[in-house]
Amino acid sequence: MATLSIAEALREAIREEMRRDERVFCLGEDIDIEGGFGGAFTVTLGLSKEFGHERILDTPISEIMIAGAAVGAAMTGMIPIADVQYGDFLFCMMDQLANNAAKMTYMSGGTVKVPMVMRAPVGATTRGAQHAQSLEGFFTHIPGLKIICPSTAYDAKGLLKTAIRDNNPVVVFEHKLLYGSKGNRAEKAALSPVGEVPDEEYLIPFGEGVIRREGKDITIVANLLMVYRAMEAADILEKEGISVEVIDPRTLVPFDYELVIHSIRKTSRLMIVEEDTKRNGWGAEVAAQIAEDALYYLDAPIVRVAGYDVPVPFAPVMENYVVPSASRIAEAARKLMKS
């Protein structure tokens, strides 16, 4: 076993897959320039020393080009791992991702595969509205894309390796405050979710969530940073006699509804926590699906705790107000218990 940060675990996944399959390569802005960080958050640091710049490709600052090159390479049999410095820039790539990557297999009757991975950092980190969004909800809406959200080092490595081996386009959302990056790329208010990662190869199947904490009164489903905020809230609530079960879905497409339903059969209450804005978020879809499939297991309305429906503010005090906190989650849980 090795003890790794999420950034290190992602790097190990890429390294192992590049060794395994010569078709795998990386491309993105500043992903391994001399003296650079290894991308915006150190994930690709040092990989060119082993694989050379022909497989660790530094690109111009052109997200539309990165996506187009990745889609084209995937269609011809390569396996690109594309890196976008901030998830917000995925909007520059929407035509290639939504109209090309996601649709080519369907439009070709299955004869064309698009085995590509798009890695994107998300989350608010006092960088202002254009570098702070959580975009999961946008991309869960696009048929043909798979969406994963690793919140631990173990999951980051196992899910990324699965993504690289998938014949479909996969978008990997990674929270900036969870990388555990060091030195010049250490984030203010970052967590350090280092964890044990097996030395031997392993894969994590898509569509299998995990219970991070067992409880009997309320089920909370949360992703990325909100997993940790939910766990913090659960600690607060435990002292008040409220037992919270925390589920990390790990992948949003496909989604492990069976695990959530199994949990609410025990707790009878459901809360969904996401950093993305509340309106039309992935949490709304989960709530709707549970209402369709498992309404009668619930003793109270489903509650959603999410970012407010505003652009993420630049001022730290306002950003902290907009992004769900452990105290806001705990207060919503108290109200839910009274419902």
Contents of the next structure:
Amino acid sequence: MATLSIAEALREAIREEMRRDERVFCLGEDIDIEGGFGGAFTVTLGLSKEFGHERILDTPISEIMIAGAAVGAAMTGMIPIADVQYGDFLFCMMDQLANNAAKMTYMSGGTVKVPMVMRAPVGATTRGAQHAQSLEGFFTHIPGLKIICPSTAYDAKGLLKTAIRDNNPVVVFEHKLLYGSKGNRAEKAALSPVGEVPDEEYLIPFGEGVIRREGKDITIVANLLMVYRAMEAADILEKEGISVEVIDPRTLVPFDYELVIHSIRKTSRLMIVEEDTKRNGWGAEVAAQIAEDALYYLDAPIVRVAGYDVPVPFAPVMENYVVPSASRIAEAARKLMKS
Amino acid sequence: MYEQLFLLRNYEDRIYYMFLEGIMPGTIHQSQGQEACAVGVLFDVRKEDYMTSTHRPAGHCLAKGVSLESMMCEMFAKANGCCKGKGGAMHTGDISVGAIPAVAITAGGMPVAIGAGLSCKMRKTDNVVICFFGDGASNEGAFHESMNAAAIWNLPVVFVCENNLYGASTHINQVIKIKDLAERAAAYGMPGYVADGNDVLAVNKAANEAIDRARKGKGPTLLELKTYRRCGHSRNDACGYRDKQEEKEWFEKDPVARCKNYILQQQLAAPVELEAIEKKVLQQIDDAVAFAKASPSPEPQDALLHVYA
Ligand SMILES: Cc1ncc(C[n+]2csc(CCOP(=O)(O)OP(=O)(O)O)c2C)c(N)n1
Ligand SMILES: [Mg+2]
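Swap state to the form predicted in complex with the partner chain from the form predicted on its own:
Every chain and every other molecule in the complex is listed next, the one we just looked at coming first.
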């Protein structure tokens, strides 16, 4: 067993897969310049020592090219892991990801495969509206893309390895406050969850959520940073006699509905917590799907706690207000218990 | 001009120290070393002229006339900041003085400059648009689309590339094959010039020629200013990727010191006069800091204002 941060776990996943398969390579801006940062959050730091700069490819600041090159390389026999410094810049890449990556296999009647990985950091960190967005929901809307969001070191390694071996484009959303990056790339408000990661190889299949905490009154489904906020809320609520079950779906596409339904059969109350804005988010989809398939297990309306429908403001007092906090989750849970 | 250079340098230095003290939220991308670009280009533009800026906007904004107090308040995330605490360092701006809120997406401000240029032209004004961007930004698709559009529509846009040799940690030689970025102008059919970006007078002269052309309806220009950051790319960057000899050579070409030496050598002003200017500027900065610290924070719920859909 090794104790790793998420940044380290992701790096180990990349390292192992690059050792295993020569087709795997990384590309992105500033991903491993000598004396540089190792990507915006140190994930690829030092990898060029082992693999050289041909396989750890530092690119110009050209997001359309990065995403498109990943598509082209993937279609023709390579397995690219593309990096974007902040998830917000995925919008620059949107055409290549939505129109090419997601559709090539389909448009070719299945004759073409696009085994690429797109890694993107998300989450609000007092950098203002263009370095803050959580875009998971946006991407879940596009058929053809698998969407994963690891919130622990164990999951980060196991899921990324699975992503690299998948024959389809996978978008990995990583949270800036969860990386546990060290040194001068560390985030001020970071949680730095470190976790045990087995020495032997393991893969985590997509579409399998986990129960982070068992409870019997309310089921909370949350991803990335919100898993931790939900756990915090659960601690608060426990003291008040409200028992919360926290589910981390780990992958949004595919999504483990079975696990959620199993849980609400017990709790009969469902809350979904996401950092992204509320309107048309992945939480809305989960709510709708559960309403379609399992409404009869519920004793109360489904509740969503999400970012307010505004861009992320800079001022910390406003940012903290917009991003769901443990106390906001707890308050919503109390209300839910009364309904 | 010296006053402005001195203001830009000391504004940024003060911000840096306050950052180290931990009394300022957010992140910073500073412009120490590049002051002559902002000051030289903007010295003779009008308030009605527009400017687009980048993730490194403080110098541009001060030189365009955004008020020092309102910028300082924004840095402290106060309600009376130039963006009401909503924008932060990377989105500094004030449309009332022509400073379009800075765009932190690399090259993301460039197409916006095209729109502003079109607008100046369609509204039949003789205003111009100054479009700042970095060397790294010139590898974005948005750069190429914007350059081409400005050329074909003969827009009053002056593209100002501050070539500080690096895009974050990446040296320019690793990401472009040509010697001067100004060469790229030819590909779009517009003039391109190189100027010493650490010499405020040289910058001013080159910029004024381009601005004059734009104002007279003679179309866009690409101006490449060779310069260098004295600071890290962003907070907590020790610049481990830079060659120490290269740093040393560039630090010797410091634009603020150079301007001062020039003034003294040419006896354009006496040392005491410069000292008086410096003292005044430092006092202004002190006052702005005190004002910002005493200013009210926004209410949390203010986060919900200013979005209409
Ligand atoms: C679309 C996009 N890609 C990447 C970044 C991250 N980033 C911020 S500044 C920067 C370097 C920009 O280099 P340059 O254009 O030379 O400007 P400089 O920082 O040197 O002023 C990068 C890569 C970004 N903000 N936007
Ligand atoms: Mg640069």
